[in-house]
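Read the single chain below, which is given as structure tokens and is the form predicted on its own.
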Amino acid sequence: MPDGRNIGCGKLICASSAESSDILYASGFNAADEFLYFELNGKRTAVVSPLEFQRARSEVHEDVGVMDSTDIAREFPREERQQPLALLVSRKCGVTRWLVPGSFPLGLAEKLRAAGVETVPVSDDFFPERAVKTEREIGFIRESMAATEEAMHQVESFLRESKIRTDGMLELNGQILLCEWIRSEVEAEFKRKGFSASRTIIACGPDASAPHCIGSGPVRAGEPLVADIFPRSDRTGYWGDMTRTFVKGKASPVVLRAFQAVKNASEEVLKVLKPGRPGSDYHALAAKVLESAGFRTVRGADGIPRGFFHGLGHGVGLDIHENPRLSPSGSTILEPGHVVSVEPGLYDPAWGGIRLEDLVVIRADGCENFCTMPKELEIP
């Protein structure tokens, strides 16, 4: 039995690696049920149950071990086994203090409160240095935008194989075109690829107002039609994010308008973006750019907002929306190795919206553009 001795104070988390970001990042093991990690004097270990002790046992970070929680509790008298793992752990390694994410389950919390350990969240980001991509996070990212990549081809073949029926809607093979089918087929071919996606936006016309709307219904031509597409690798848990806005047929004048200043927003963004400033600067170079072309950023009678009214980018990752930020209150320095997106958008319920997104990583001297599809709006 555990000998009780305070030897200080550590990091633990308690999720699974679908709920955290952090707990697959730190110990490398994808498991869709909970599981205990924690660091204490420098040694990292995750302590998963049998079912998942060989798995784990491979798949782990070389410096992370493995520990088979049914071992732990044979260490502790029968009467005492079924208490919290994490107590258990606790009293293993004579542990009265834990780090936590803010995530960490308050349940459980309260529970180790009792038994006097005490669990201290940390407010900021547990792994600070996740903002930094190293070069083999960055080929995973490099991989999920590859596919992503192509999906948005495939979105914008299905409008170049569409026809303009006589009352404005768009056709494929004898049907109507909706949005919910290029949701769909999107998401399916992400599936056959080792992908996952899900809530996808190809939201057209008027929904596109609302740049988080999934959309519905018909593809109209002459409207345009934001596809937002972010799919996360099964493999290893890092996403991709990119955005184009299309028109199937011709553009209204607002609308070419509006492309046209967010598309030189984007552009302006690009050529400036490196290491060394915060990334409130750039969102202001955008929204710069977007007033100059007329755009104002207001909020209507009707309580909408107009305008560019979000900000320019985030981080990407194990999370799809992580640190650094592109916006106002965006006070990270930018270093080599973030990885950030850059998303300038305007909406209006009157036309629509527009949005154009790239993922890039930054360099020592600029930014890579993981993007190769051109921003083109009309197709005829």
Contents of the next structure:
There are 2 protein chains.
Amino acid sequence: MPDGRNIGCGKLICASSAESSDILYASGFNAADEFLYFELNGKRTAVVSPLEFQRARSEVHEDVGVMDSTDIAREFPREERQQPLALLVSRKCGVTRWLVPGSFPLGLAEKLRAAGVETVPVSDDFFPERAVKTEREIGFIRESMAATEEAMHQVESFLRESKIRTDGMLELNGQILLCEWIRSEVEAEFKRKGFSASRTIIACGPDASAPHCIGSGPVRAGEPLVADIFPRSDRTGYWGDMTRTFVKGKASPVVLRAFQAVKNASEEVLKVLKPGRPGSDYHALAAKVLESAGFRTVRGADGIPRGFFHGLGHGVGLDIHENPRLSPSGSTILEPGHVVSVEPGLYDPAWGGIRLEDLVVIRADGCENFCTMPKELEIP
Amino acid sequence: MPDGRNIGCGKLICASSAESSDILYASGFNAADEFLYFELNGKRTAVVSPLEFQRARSEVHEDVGVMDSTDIAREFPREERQQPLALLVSRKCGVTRWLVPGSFPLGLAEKLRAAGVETVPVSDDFFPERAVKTEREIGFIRESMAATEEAMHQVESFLRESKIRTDGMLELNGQILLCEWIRSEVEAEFKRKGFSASRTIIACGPDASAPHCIGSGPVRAGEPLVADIFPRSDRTGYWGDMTRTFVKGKASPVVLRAFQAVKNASEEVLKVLKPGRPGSDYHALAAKVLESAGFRTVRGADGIPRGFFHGLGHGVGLDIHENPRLSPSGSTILEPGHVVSVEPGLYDPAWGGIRLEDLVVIRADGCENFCTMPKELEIP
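I would like to compare: after the form predicted on its own, may I see the structure of the form predicted together with a further copy of the same chain?
Time for the whole complex; same chain goes first.
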């Protein structure tokens, strides 16, 4: 008969909230420094340094207990207190085997193993329930998306209010409009609203053909500008994510064609996106629309890929990229409460890039789009 | 005789730059998504997704090669391409044993092990040379500290320009001065300058007694306000870190005494800080100064610690907290090029907290302080 102490399996995480959204999800505590979280016999506990003790007590989820790491150390003889906190906790609780996330640090795992405590990595998601958002979480994402759309309107108005110089560059309030300036204005405004954004993509012309290039230098009329904006709420930890592509003035024929193809791909997917099929189906649909429009995905002799060479979308929550995926390998069957981006794109160093990204929540009979901003390319 | 292929030990990291400053340090490539970096036979290589290929090629350190992960997968039969990239790279290079950081993900390590590839975690620093900064790195930190000091002057001027209302709250431009507002203004201005700051501590009164409480609500005259400002350069990745404590109006006798004790502790340490002794010696010196001034470190019956209960300082570089430590367990002997904070503090829920933090680089015959702002408590 068990003696009330769990000598079987609990769940253990050792990480900072920055390193692991799992520990933030489970504990509710947002800390820049590493702390420890465990679940055992239905009890959930965070172990933090004395520096964080007061704050942790007021910020953790209601049913999470908080312990001071020095209190735990003090239960052991002085010469044993330098052992890893995870080991002291294991000994205190009589645990010899933990389930841990796949990201659990190997160095710590080996120290625990040497002391007789096994750590068993969970191969996929540690909290698979994270992918399905509660209405509370959907509300947090809605807040982040409202701020994201405001920022997108800000970018659009910078372009609308600027005038085209004879050399093709733009001028706003007497200054040449730079991608760096747009980025810093957008990111500064986010901080005012309690959001953090970094590496906001404001990429124009050839820069826009590398999907993660953040962009630099003058914005030029007639060239597509990709604005991919993804802030995180400082308060809730939930991300927003949205992309639009603009051309100040007139776009070239190939850019117009690419834009229309990407817009069609987005609309075709949004029309049919609903529970019951794997994410890969929607990627395939978008890829088909883009190919039918004459845009093939190839790699040039220069090693640079052209066409549609990233996944159609990804889950968004406490991580900017999380499950489920709408990619060729996205095997998760979509369910109500999944929050995913839908972001077809086309890229070519010859003319730049087009990407249009909405964020949606899967509902019982379709999907609800957090984005209301229309997809319009040219800005007069 | 070796056949030219390394069947011994290379170094391997799989992480995003956000998760691992080691991969940023080694590769020079700043990516939000996980990528792979390895050192083998004196060659350094980053393996990135096609999405990042162009950008990686232009951003990595000069001697780091870049490979496209899909190119590597394509060298294997189709049915083997779903294996972890780290395994494909190991097989391609003929490596059966890697040195990895202690933070290497256990889940991946076990997959590699099952396929005959050992990963050996390096127990302490993966790149111990990171602690000793080059003059180039010191220049980056100096830039971050210049922006940090500007922000501290901004905080001071908000307090100086506000007036004390009859209820003890402050008013600036007709608004009640809130900790949240100061934080968001400081963080917004950082973004304008190309820095990111989050969880900037602007904590007043009782909030200031919990060293990592970021603070909220109105600033009150006569209560200590701890401003702990630590931005990261978006361009270089190097952090700044600095703390000052202010009182608008007149401070109480105990706060004045605590401030003088903390200031003395800081000055005593800065006077003697130089290469040759372990960080713990300086912590002990600061603790002695604070105790001699009558401030003992204790824990109340309420579980809340009082006094000086955090380390005196920590290394700062690509991580905000890194080696060496000036803490009771800081055994690293200080060397020229170490960059460390010196931040004695005193805390008590009864009156708040005082912390004064400078950032210095250890030089051959002492230390050079990045901070020039004087340590003055009261702001009229």
